[in-house]
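In the block that follows, a single chain appears as structure tokens, in the form predicted alone.
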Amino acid sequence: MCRLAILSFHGCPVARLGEKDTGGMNVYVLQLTREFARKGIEVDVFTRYHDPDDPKIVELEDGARVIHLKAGSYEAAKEDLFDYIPEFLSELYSFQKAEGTTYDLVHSHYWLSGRVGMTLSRTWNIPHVATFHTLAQTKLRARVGEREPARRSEVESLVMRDADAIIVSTEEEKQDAVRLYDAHPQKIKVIPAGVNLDTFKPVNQSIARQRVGIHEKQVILYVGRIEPLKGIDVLLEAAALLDGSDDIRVLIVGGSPGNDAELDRLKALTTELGIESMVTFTGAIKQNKLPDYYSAADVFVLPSHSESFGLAALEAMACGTPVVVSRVGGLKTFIDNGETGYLVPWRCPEPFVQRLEMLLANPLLREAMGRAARAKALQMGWGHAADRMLGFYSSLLRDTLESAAGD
């Protein structure tokens, strides 16, 4: 295997994390690409321009590039991007033709990229591997009021039928693909995501708090996209019920202040609950600054209605911070309930209050869980995930060659 084409059409892996439509998928693509390059694989990641200041090509590592292509306006909403797939494909073909580059395999990320991958696979006559990260039908069943365009489910089904293989992070995600989309189980490979252990490691809490500017005795942290599915309102409602709230700081990291309707709704909720003085909305934070936030926190909270994996929780664990999260999706696969944190089966504030108060009142428990969380994360570096992925690519390419020879 010489060169991979990775598609991340709607989400640029070098975009600022925590803003709209950036999150765990961006990290996933970025970290795997870097690991592939370090293992001698050449990789081109194709994404759309998101900003007029985006360079055409960003060199990630020796042999790994992010290539920006035109596909609609910079401000185009995610729900409108499907209409710009032809423009994206045209730009990609022009780039590939000008360089004379050939690829051995294409790996798409998210349903929009999956549709692009289908076309490239046929045109270039190479295998197509698809990873969805989230599925429309899973999201619709996770939260009342959740909405997804009908086209998304249709395209997800189409891509699952057409792709040579599907990579998922958890067994539950595999079962959702089989049950909700009638995907062929033999096509699906479970390869868990990883964490950047070079970046995410414990920082002395006093130093971390000084850097972050926190003076309260206890700190509760959320990191991620600001959207209803993340259940941040559950965290805010729980915060309003905590004892000793006068000396607690709740940090909400993510979003774009002044340009985010959900962020505005959550800020209004803090006023309604009377906790605006204890909650700080930081906006998006650069990746290299996040270890200070994770380490400054006494506990990390992720009350999501649905999570295909839950990378932010694993990053917190790598920094030695215990977690309190919803018992959903991938979170169940790497969090040991009662050892590295708590898995909460109900999406309402009271059970979160119970676990939070238990941790906040017991420093020895926090320290023990933090050590266990760090130890668990050390087993889940990106290098291991990349080795498994490359092994799977190799077997798929070998099977494809053998099939072609048989024909």
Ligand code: UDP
The other form holds:
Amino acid sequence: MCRLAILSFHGCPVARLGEKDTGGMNVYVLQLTREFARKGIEVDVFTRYHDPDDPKIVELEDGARVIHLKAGSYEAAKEDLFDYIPEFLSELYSFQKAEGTTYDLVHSHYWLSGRVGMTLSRTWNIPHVATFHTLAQTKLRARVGEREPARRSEVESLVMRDADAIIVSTEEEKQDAVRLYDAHPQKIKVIPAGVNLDTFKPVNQSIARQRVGIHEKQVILYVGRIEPLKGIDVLLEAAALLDGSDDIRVLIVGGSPGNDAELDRLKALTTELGIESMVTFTGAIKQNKLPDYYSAADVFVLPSHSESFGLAALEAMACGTPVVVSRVGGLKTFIDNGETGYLVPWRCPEPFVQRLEMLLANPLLREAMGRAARAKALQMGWGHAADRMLGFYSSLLRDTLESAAGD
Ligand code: UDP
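Now show me the form predicted together with uridine-5'-diphosphate; what you just gave was the form predicted alone.
Following is the full complex, with the preceding chain placed first.
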């Protein structure tokens, strides 16, 4: 294989992370693209301009580029992006014609890109691999109150039928695709996501705490986008019930303070619970600073209602921090309950309180779990995920050539 087109229509891999719509998917696309290029594959990632300061082309590595294309206004809402797919496609064709580049395979990320990938695959006569990252039907079942545009599920079904292959991070996602969308199990490949082991490694805890500005004895950390599906309210309710709360700092990393209704709701909840002085909302933090946060923490908490993979938990583990998370989705696949952290089957505060108090009161347990967590994360670098993905692309291209020769 020589050249790969990656579609990440709404999720720019070089966007600032941790805001409303920028999280795990952006990281996934960025890290895999870099790994592919290091392994000698040329990659173009096509995404929409989301900021007037975006350069047209960003070189990520030798052979790997992010290409910004115009599709709707910079500040267009995610809900409206479907309408800009024709503009995105036409910009993409113009770019490709002007350069005279050809691609061997297209890999789309998220349902919007999946729709773009369907058309490109037909026009260019190349295989289309789709990764959804989250599925509307899974989200709608995970939490009462979730809303998704009606057309999202329809497009997801269509892309599942049309794509040559689907890559998911877990067996559970595969089962959801089969059960909820009637996807063909044989075209679904499970390849777990990874963690950047160059970035995420333990930092001495007192140095990390100094850098983060923590004075309390114990630290509980959440990192991620700020949205109801993450269950941050459960963490705050648990924090309010903890023993010795005067000496505990709860750090909530992510979101855009001043412009984030969910963040405002959570701040109001801290007031209601009487724990404002215990909780710091830092807003989004650059990823290269996160190892200080993970290492400053005694425990990382992710009480999500649904989590297709849960990169932040794996990053915490890579920094040697034990995790207390909901027993959902991808988290079940890389966290061993009682060994590298705790998997909590209920989305209510009391069981989180119980696990948190156990860990906070027991430095030896934290140390043992943190060590086991890091050992687990060390097996899950992005290089490994990229090797598996490239192996899968090659077999797909071989099958496509063989079936074309047989026609
Ligand atoms: N992240 C970040 N800064 C923040 C918040 C999050 O860099 O302030 C990154 C974090 O390191 C992780 C990603 O955003 O890599 C979130 O991915 P995860 O899979 O945990 O959640 P998702 O966004 O997929 O729901």
